[in-house]
Amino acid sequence: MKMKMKAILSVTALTLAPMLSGSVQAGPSSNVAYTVDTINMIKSADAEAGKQKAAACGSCHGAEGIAPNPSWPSLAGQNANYTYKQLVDYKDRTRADMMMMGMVMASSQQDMADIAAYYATLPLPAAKEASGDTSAADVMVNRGAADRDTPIPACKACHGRSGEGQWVGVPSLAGQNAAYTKGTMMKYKNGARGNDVYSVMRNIAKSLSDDEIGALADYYAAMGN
């Protein structure tokens, strides 16, 4: 099992480094480490009691993981991996949201392992109509973008075919709001946001325009379930 999950983490690795190009910046940008013992923990993780546990979740993130404002995340369906270290990096304030980092001053890892569990079993949210056109989307997302100053790998390659998330640590995208995924990439883009581990999102987001990151958000939103 150890040899396996040596394997997966050696060939997601490989796979990043040519996002890099020499980009690291210095200081950490989480603290998490996806060893085999987490990723273990959180796979053993307790759903149910972490559905017990997120009751207090639900005033932003929707009872059943599907927000009731477009510009909040919705949590149903997504990778557990990610929603763990999401709330890891909360706590440890290596991701900066004033109102998340109370949320979870008192949480141990187990119940942020468990939280991301409960969220993990619930299904995508549904697909969501694009607002505009979707084209240039397309060829980011399943070819990329190589003749960029930085070229820009298939969105593909680590978010998968479906925006399932293939890698570890890598989120889901289908179904998710719109307006919040082009906050979020504009928070990349403008440096808000630092903790994507080797600044992979902040260097592919600087490399797009606004209008491309926006036609990428509705593509991600009719994806959903």
Contents of the next structure:
Amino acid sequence: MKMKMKAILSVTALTLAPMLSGSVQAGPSSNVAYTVDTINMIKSADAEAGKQKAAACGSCHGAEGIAPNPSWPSLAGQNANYTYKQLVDYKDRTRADMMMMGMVMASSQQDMADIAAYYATLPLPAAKEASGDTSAADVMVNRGAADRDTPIPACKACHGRSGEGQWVGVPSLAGQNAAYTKGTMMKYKNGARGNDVYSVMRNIAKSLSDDEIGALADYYAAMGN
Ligand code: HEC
Ligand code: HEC
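Compare with the form predicted on its own: the form predicted together with heme C (HEC):
In what comes next, the whole complex appears, and the chain from above leads the way.
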């Protein structure tokens, strides 16, 4: 009896600790693998149903997926595999955000696939006015920086020539709110966001200065339609 009680207590402590600290728990960076089954489920998801299921999301992400607050991400035009993975990651708490965890707590995998499919049908956000000098960011995006202690690959190698991303789960960055992009890259840099498989973005962000991150965020915001 005593043993059993102790076991229950330690399990509770284990589940609560990462919730309370808000930190990313040790373990896999994501439980989502882009298997054929997962990709097929997202491909055949119901965007119309997703539109209904996303009704509660519009207050922050916009009725057409364009977030009115620059610190919040736009979702319009984002590739469905990426959006699906983020929703599952919030639900699994491998991407820590108390508000988003709450939003998807009751969602099934099918709900999340439908919602992701819906947002993918909307047009990407419009390009914002370029701010400041973006020439250094342009070099980083198109050529990277081979001379760093940890060499930085060109962003376009993965995120595409026009920041359009790739269907295998590399997000589109074009027209995204700069304050959000900067914020999420700072989270990769300080480890608050750790749902990137193989630490691909954490390693890159750690090799960038805060100013470079800001300039890259402005650069991508000014891309797009
Ligand atoms: C109260 C405001 C709010 C509501 C409502 C909300 N979100 Fe969010 N959402 C946010 C914020 C803030 C973030 C950024 C959190 C972070 O930094 O991880 C976010 C992040 C996201 C992301 C990650 C985007 C990316 O580019 O990585 C997705 C996907 C998302 N939300 C989908 C949804 C869906 C689907 C719903 C409705 C079921 C929803 N959100 C409801 C505020 C909200
Ligand atoms: C080797 C491929 C690769 C390279 C190079 C790369 N990225 Fe990424 N990036 C990814 C992947 C994959 C993700 C999605 C991680 C996940 O599933 O959560 C991502 C996510 C991001 C996000 C989060 C987007 C969002 O909506 O939250 C930003 C911002 C970003 N990358 C910016 C950059 C910038 C800027 C560069 C260049 C300095 C860069 N990336 C280089 C693969 C790459």
